[in-house]
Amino acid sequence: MASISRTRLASLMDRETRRFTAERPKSRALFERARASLLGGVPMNWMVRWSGPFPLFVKEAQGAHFTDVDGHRYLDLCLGDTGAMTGHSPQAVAEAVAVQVRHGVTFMLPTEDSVWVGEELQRRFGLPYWQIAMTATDANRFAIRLARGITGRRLVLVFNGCYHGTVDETFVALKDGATVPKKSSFGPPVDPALTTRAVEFNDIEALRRALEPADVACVLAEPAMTNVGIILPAPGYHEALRDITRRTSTLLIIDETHTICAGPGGYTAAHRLEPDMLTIGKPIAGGVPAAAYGVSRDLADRAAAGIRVEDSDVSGIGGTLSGNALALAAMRATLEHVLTPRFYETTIPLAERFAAGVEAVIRSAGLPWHVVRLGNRAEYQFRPTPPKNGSEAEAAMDLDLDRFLHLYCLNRGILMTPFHNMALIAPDTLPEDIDRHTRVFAEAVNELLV
């Protein structure tokens, strides 16, 4: 197997950093100016995570490309970390938003679009009743609160390495079998062992042991993990998960926020899962902040019995801007005209092309890496075989190598997701765009191995 010289890596990273800085004076100037008024120089903390010494400042975007303030045009394989999976400003969404914004943005009253959206979510995901939130974080918070209220239980079970938005109960890790705060967690309100039980993904025995005491309100799970790299479920895992949760009267919440990449009804519809609740956010409104969560008929009846109308605004479920008219207009346009079967018929073959190209480069170079794909999402990881769980995925991470490969691509007009080596494919992406990434990736690998 080939290996990477760390000395060579550091030298190349220095060269790429100097190039990045020299070619982007306007972004650099805006960042320096922003540091006087924005914490960290950015409007949201994650935006410091990019591989250069300062973030790009975007001027405009359309489809699969965007242009920065220095005039550089990029192929966008990050797509707002799934928020713009539909591509930037799809025409149907842009037109719907333009119309709705002239007729009112938020009323704390429903519109006809909300009925259409509820019926469409019901059709796609199989759950009969839906509510709208602002973000997937909110949808997951509300789902957890419903689960606790309905079951009378306190604990939530999640998988090591998971991510479900900024939900306190999910910022956990496993250490010597104990549930502890993630080392990155800033200001956790309580010891997470009081609220959460964590196990490894794909470990059926660990799941059974964790749920046998019958004190867990719900399992919150992505059907395939995506935040520590793509980790696919082992054959039979979902069947076991559903069986064990039912036998222990534990509710099952499936978070499709990233796995909507698998098809129009996400991984749930593609693999006939049967969750008690389902949450989804990010791309379902074409980039406009919106999310949704659905519940079974039984849970809807039990929730309705527990929340009095006169207390509905102080129940801890919902928010003043949730379900606003603008978000619902965008959701309807996205679900009706953008996230359709044709979207996946276009983008999944391109993701297959991406994965095949990267795999060929890895194989040719003799590197102990691999590629994994889920729908129109693909990712390469620095280990010879796909990880089975979060611990295996985290052990394979190489932040220095990540940063170099991201910056190398960025200097050649390609944006990858900053948190890992993921590419998400928009419908406007062309085969030649994918092939350009393959060539750039091959050039980077060749330079590392010289």
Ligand SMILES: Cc1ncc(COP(=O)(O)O)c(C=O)c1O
The other form holds:
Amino acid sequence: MASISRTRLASLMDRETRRFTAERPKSRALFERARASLLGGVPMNWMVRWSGPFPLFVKEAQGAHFTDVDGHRYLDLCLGDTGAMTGHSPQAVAEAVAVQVRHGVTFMLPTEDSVWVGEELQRRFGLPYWQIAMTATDANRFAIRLARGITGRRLVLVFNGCYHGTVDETFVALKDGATVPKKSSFGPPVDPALTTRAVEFNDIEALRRALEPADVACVLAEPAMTNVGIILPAPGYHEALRDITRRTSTLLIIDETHTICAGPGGYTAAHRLEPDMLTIGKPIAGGVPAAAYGVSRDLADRAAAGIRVEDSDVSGIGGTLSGNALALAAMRATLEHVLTPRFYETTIPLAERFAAGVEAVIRSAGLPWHVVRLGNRAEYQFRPTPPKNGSEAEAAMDLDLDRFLHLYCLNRGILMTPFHNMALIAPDTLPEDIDRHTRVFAEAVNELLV
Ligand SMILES: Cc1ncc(COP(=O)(O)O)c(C=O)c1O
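Show the same protein again, this time as the form predicted together with this ligand rather than the form predicted alone.
And the full complex, kicking off with our chain again.
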């Protein structure tokens, strides 16, 4: 097996950093200016998490490409880490938003679009009742609250390596069998062991043991993990998850925010899962902030019994801007015209092309890496076989290598998702774009191995 010299990696990183800096004077100047008014020089903390010494400042974007303020054009394989999976500013969404923005943005009253959206979400995901939230984080928070209110139980079960947004209960890791705060968790409000039980994905016995005391309100799960690299469920795992949750009267919440990459009804419809609740955000409104959560008929009845109309503003399951007319117009346009079966027919073959290209480079270089794909999402991981769970996936992470490959791509006009080596395909991504990435990846690997 080939291996990578760390000295060579460090010197290549140095060269690429100098090139990045020299070619982007305007982004650099904006970053310097921003440091005087924005915490860390960015409007949101994650925007510093790119491999160059400063972030790119975007001028404009359309479809699968964007241009930075220095005039460089990029193929966007990050797509806002799924928020722009539809491609940037899809025409149908841009038009719907332009119309609605002139006719009122937010009322705290419903519009007809909300009914259309409710019916469409029902049709796609199989759950009968829906609520709209602003972000997937919100949707998860509200769903957990409902689960607690309905079951009268406090604990939430999540999988080690998960990410479900800034939901305190989910900012946990599994360490020597104990549920502890994630290393990066800033200011956790309480010891997460009080709120959460974490287990490894794909471990049926651990799940059984964790749910057996029948004190867990809900399992919150991505149907395939996507935030610690992609981890696919082992055959039979979802059947076991549903069976154990039902037998212990634990509610099952499936978070489809990323796995909507698997098809128009997400992984849930593609694999006929039967969650009690489903949450989704990010691309559902073509990049306009919006999210949704759906509940089963039984849960809707049980929740209705516990929520009084006069308390609905302080029930903890909504917000004034949630369900606003603009977001719903964008959501309707996205569901009606963009995230359609055709979207998947176009993008999935390109993700397969991405995976095949990268896999061929890895094989011919003799590197102990592999590629994993789910729908129009594909990524390479620095281990020879797919990980079964979060611990295995985390053990294979290599920050230095990650940063180098991202920067190498950036300098050659390709943006990868920053937290791992993931590529998402938009309808406007072209086969030539994919092949260009394969060539750049091959060049990077060759340079590393020289
Ligand atoms: C599976 C999943 N759920 C929820 C979220 C939260 O999304 P947002 O940050 O838009 O609230 C994310 C974000 O990455 C996610 O990956």
